[in-house]
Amino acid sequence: MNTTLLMCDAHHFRIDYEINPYMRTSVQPNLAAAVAEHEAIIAAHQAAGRTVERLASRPDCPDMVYTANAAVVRGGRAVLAKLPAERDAETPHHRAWLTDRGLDVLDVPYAFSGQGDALACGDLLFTGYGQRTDRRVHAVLAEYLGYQIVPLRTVSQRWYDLDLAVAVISNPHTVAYCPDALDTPSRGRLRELGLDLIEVSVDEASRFALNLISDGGTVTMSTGAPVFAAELRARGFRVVELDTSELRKGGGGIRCTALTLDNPIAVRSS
């Protein structure tokens, strides 16, 4: 679970456009600080025993650091994202890297925010819609990747991707979420699954608390969510908190910066 990750560097990170509520072209990140934050995230992954593979960012792709939006990968297959027009230039680089690695890559004709709206939890796939992803993509993900889809609709652009509102902590048992970020039917679907659910406040979720990466033992998350971090520690998880104040100016935290490559294929009983 999240032990092999693809990441792009932050060397060309900047705010050229505004496609989520966190972006302001008038508020540019400090590039040196953003690069340092990103390198600290990589170092934390490596210290936790995770493997980080790298894809060089491109000068014309200021959001390429948010690699999670590239696709969803399971086994030897990947469903490529269909990103907002402002990020179109990233997709050929994502496709080339995945293809060169030997994956069978599928394009979709509908808007799809990649792993930002598709969080694996065992054979379940929490799939966001209502903001960046067309719900018709869900059937493609189910058929091509073999997941049981759990559709979850976020209530506003504040939660433009599902990975700002939901986090898989221990696969497939423990899931954290912000109830106020999901509509009523979605909250019901999540609660009916019989998972161990941790509720996170709007205040902490708005500081990217849920935009984290967990391998089931170590949780790597942003600073600014002391209540949630304490709850994780009380449950026996090792928690590493990192500053992401510059990276968050583009609307992304720790989960946004890495595409998971090791989602296991479904185990079929004979």
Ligand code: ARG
Contents of the next structure:
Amino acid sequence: MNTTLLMCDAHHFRIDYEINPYMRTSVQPNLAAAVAEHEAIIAAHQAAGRTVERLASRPDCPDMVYTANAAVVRGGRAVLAKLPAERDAETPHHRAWLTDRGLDVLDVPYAFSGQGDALACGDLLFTGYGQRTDRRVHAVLAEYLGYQIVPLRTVSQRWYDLDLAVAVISNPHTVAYCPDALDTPSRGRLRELGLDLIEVSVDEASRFALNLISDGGTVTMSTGAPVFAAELRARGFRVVELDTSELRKGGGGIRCTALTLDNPIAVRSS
Ligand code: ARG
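To test you: the structure above is the form predicted alone. What is the structure of the form predicted in complex with the named molecule?
What follows is the whole complex; the chain from before opens it.
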């Protein structure tokens, strides 16, 4: 999992609007530093043996660096996101790339944050709702992509996308999450799945600790979460920590910058 990724670039990254609690138009990224940070993430993926496919960012799309929000992809199919109006201009570029790659692309008539709110774990799909995703999308994801939906609701805008509060570490067993970021029924749903769960503190999760990419062997994550990183190492994962202080100004981290293209098809969790 996570060995083929779609990423844009940070050349047009800036804060033009405030659609999550981390964005401040008065706090702009340093462009050269953001580009360097983004290139270091790509280099880390490649060093871990992952393939990074590329889509050029556009001048009128300042959030395009957060490519995870484009869609959710499984096999030859993709469900395209329906992003906040401020990010609307990104969607035709996402659609064109996915279609050119030969995928069947489905549109949804409801708000949908793409993979930001749809994290695959084998046949399970941890699916956010109530912030950037309308719950009615869940049935579409189940039907079109063949997933068993595990609806998870976060408790504040601080976790506007589920990928800030939950991370799939290895398929199908290890999942990390911040218990305080989820409402009580959601915590219950996650706990009854029989997974190996790692709990992450609000403190570390707020520094985007869970916004990571794992291929099941190497975990690529942000610096600033030493307790969680130590926990991962203790379980035998290789952990690579990277500075994401510029990307953070837009309210995202490593997971946000890459759309997974190789979510396994019809895996049976034993
Ligand atoms: N500025 C972007 C937005 O608010 C950040 C998106 C981060 N993506 C993510 N998957 N969490 O839409």
